[in-house]
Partner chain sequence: MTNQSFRDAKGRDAKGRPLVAVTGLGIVTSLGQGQADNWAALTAGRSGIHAIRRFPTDGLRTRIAGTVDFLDTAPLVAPALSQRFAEAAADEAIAQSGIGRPGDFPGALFIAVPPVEIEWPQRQALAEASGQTGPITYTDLQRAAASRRFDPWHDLFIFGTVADQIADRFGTKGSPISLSTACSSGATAIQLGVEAIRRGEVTAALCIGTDGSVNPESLIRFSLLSALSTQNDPPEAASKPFSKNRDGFVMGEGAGALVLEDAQAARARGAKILGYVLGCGEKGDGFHRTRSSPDGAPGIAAIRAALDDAGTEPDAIDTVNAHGTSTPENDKMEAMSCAAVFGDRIRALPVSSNKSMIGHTLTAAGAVEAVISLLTIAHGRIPPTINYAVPDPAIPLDIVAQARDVPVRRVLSNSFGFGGQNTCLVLADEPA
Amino acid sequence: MSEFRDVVVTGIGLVSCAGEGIAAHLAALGAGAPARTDTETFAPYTVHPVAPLALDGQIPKKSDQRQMEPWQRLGVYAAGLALESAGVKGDAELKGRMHLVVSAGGGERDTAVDGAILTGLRAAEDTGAYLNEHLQNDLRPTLFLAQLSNLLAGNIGIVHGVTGASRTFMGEEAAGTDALRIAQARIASGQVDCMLVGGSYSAERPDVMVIHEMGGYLRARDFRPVFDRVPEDEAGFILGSAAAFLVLEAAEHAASRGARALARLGPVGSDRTKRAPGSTEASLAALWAATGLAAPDVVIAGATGVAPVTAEEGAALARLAPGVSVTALGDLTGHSLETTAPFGVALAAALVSEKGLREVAVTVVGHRRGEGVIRVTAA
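Just the structure of this chain, alone, in the form predicted alone, please.
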């Protein structure tokens, strides 16, 4: 008998530019480009905006909707879809002991105030005094609270009644990988029977455009497939609003309540290299072997499009899975940072449960740091 328990996926909640739910995303999978594209609002940068949602379906109170920022509404909505998919949305007892792991970035800035302060700094005689005065007087007192990444977990608890222990991971793409790693490991080791894990990201924000452009990571042109983006043609990522949550359970716990296991989630491989030439390929190869991947039917890659790491990721996948179809999440939803790994695993589980695939590999290579490999198989 194995020392560790099998971990299965019993619920999936997906929201992106492709729409909501499993069927919408499987239908969009073969399209080759995201379903919704906005080239004007943040020109010259393209964004893949989330599809319109009937928020009342998962967040019934208007007061709850109003007090959340867009990224929180997306996450709470997707979490509700996952709970519904798992058949536990009405089970208060189970949700009361269900643990929660979230991967998320910070909340939104007050961009009007930020812009006014930056403009005023140009003419200020004493820039330090000017900055201190206006930061104290112009920023609303609730701004810092609105930026807290753990507000998503709090709102999921308030709206959906998931009130077991929770933790929130920050740190771009690696946060999503580690959220899954911790959740899978805790269930496998017997520490907990059931967990809700996922993340959300709102790309329709001028402040994130500034942040990523300052780092040179944004693609300032129209859409092009992720693995076709090269430095000569503006390599980089195109952001997309998205949210993904999964209900994970020990296999025997799912069976005891008569739940259908959609897929099995293996141990999650995570690494953080120094990004020297060849280090990403070596990391992926080691993680691939450690997770037990053998002959995946497809690969879902959380590739960013950023040079040169995306080219190295593509070359590594060509060697690790020769002849196997590779789908970049950026070609389906745009890039969603902390949400990348949960979204990839949710899509992999959907492919296994609905399309009859036996093994799907999910890879996540962050635009600055962090590598991950995840094995999803038939339950």
Second form
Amino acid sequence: MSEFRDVVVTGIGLVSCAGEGIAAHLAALGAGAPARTDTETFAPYTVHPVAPLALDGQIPKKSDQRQMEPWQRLGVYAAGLALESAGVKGDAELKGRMHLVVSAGGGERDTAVDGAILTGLRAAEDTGAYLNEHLQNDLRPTLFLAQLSNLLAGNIGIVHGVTGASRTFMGEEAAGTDALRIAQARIASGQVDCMLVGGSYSAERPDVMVIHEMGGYLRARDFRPVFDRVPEDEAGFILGSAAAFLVLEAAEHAASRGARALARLGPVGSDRTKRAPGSTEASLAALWAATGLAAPDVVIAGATGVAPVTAEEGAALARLAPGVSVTALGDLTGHSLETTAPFGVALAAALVSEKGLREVAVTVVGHRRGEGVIRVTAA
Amino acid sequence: MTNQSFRDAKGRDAKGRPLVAVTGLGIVTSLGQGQADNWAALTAGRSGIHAIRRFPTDGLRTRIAGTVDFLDTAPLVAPALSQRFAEAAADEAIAQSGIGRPGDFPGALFIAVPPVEIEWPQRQALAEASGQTGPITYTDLQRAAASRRFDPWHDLFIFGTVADQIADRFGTKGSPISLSTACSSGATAIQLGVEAIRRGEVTAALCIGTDGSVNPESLIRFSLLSALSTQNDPPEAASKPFSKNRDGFVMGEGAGALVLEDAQAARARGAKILGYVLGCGEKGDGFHRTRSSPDGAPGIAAIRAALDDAGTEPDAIDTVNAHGTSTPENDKMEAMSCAAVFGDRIRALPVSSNKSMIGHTLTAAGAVEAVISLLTIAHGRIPPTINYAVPDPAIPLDIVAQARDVPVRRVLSNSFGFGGQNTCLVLADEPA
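Same protein, different condition: the form predicted alone was shown, now please give the form predicted together with the partner chain.
To see the whole picture, the full complex is given below, headed by that same chain.
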């Protein structure tokens, strides 16, 4: 297959603590701190909670809303915004052949049930039998469907009728970069014409804080700008609820249906280098060159705030794009793991289409692994 | 025509894309480790389903599974087991293919892994370490996590670690992809590898499906959806795909690994080609979260897409390696979908489900069953669907109840999953 086609962004759907949609996020971009910060609900951890959403607008059936947990509702909502923005929400034929790549985790818990079982296990004579009995009696059967990673994609199929076929990538920050990489490559090579790609993350869950506190990756302090989280005892990420979806199309496919191309997405640079001093910086430099970035007007950095990789990401950007304004996504939305890359690219596309920027760079450095560099240009 | 140009012509399919050859296979199931042990057991009609010994099953409606008990890990948790099975399968596949050098696989990694979560023994340990003597909440678990005593569990219970460790061990190139399409994940891993080779991004891909998630909560979740067989006694008779008295699937564990290569590159290095992935097809289903469209249209579309992608007519398929879970719904829908695609020929087309012996290996199933499909081609023998004692009159298929010796050139391998996932593969001895 020798054909390589331009890949354009024709739809954007964004949800975060800054609100919903393109305008709200562009307005919030220069603020320097997320619009919503909650230091109390999950103390000692700070969280950037999602702005209130009128779910009915994108998920009209209450029965569908009830069948999902927050990470799925956010994702389905943002996917609906993206389809609307691309002007395809009512195009059943196109949605029926639209493919989907989701980057997501999953694993939503019923924290009350977990707590009660843990409390009961302490006094149980036969812990195995106790666990079996209480899991069987106390777990909501449908909770499983909020735990399976691929059930965000499943719900997007059910609610929005996007039923070409879906794949779900897991694996924290790198999953988002690779979802974009595979989607872009499949469209560019002619394997598919049109895709919905994105991710969703709900930070308002105490169980995810247990996972990220282990290892010491979570910041148990108030907000501080991501690149200012030095020295090391200031390091760490603050989780934020966010979802981002993009409609990607072959340029000619978009043109043939009269859709406006908001931005062009270049081949996505992604790699996984073994973490060692300087390896992240070197990897970003190599990917930067491979993606053909020339002179970006701004950089959106997916930096987590974790040491030492965030300092390396900052140092790499200072060398690769000297004097260019760098916005840390964490200063807008908080950290949203698998959603970071799609969110950054959606925002970059919005800057190109609404603010007239010519070239925007997005970087994604996972808290444990994975580096990504993505080039978004004017269509 | 020179020898070289002949090779060039054979290196591409009818659509002009690089042909995708299989040069290495690896398999782990409850029946054993490796192709030889699995093939012997599968063709003998032996079951790997047994009473669960890994954890207490008191009070459970389902107390059987096809766990892999001969490989273990510490701690014994799903991601660690999944990694161990994947390593064993990949070791075998890479050794057979002879590709690269040890620890230096010259291609990409696509791995289907079960969704990862912290498990109950670890939750209990955190609860205990918190010192809380009243009701336990997640605040207590957070406080225990902050003690730094449990830091290694972060990596153990995040989603990307299994792929990362496999990438390190085998030296695959680039960012490894961990994926889930529920019970069709293993087939999707193969599809991603095929697509990357066809795009010319890589000349080799290590595609793995692995699953070691038989633990109390996973089992109970499926049980609460009434998806599992409750016919615990005898365990080996519980999984009975396409039978009238089928009552659910049996969870299984294992891994399947395939080394895929650009056929031309494989030939150029003198590799033995075991077969080809001629085509992959997929179709989403927006009908329901766990049930398929009543008209079977998405399943039918996925099969047709795989045949189209392979450039193959239905008549060229010699046998169907069915998804055949042994749930009332899946088997009915799958039979209906096959009948729609194959027409009257479906009554004489051998169909078999490996799950009758190994259970449903979930995330791994598509890869495990692709490996078995390629062994079926290599040996000219179709493994049986055991426990097919009471045929379902509503399913007019030629179910292979005893191992059957027939020449097999092309296999259709089906995988269907929760969330509207349908993925089908066409595997063959030679290019179309």
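So that the term is clear: the rigid core is the largest set of C-alpha atoms that superpose within 1.5 Å between two forms. The structure presented is a predicted model; accordingly, all values stated were derived computationally and were not measured. Residue numbers count along the first chain shown, from 1.
After superposition on the rigid core, the Cα atom of Glu252 is displaced by less than 2 Å between the two forms. A movement of the C-alpha atom of Gly87 falling short of 2 angstroms is seen between the two forms when the two forms are aligned on their rigid core.
Core-superposed comparison between the two forms: the CA of Gly115 exceeds or equals a 2 Å shift. Lined up on the core, Pro231 has its CA atom moved by 3.6 Å between the two forms.
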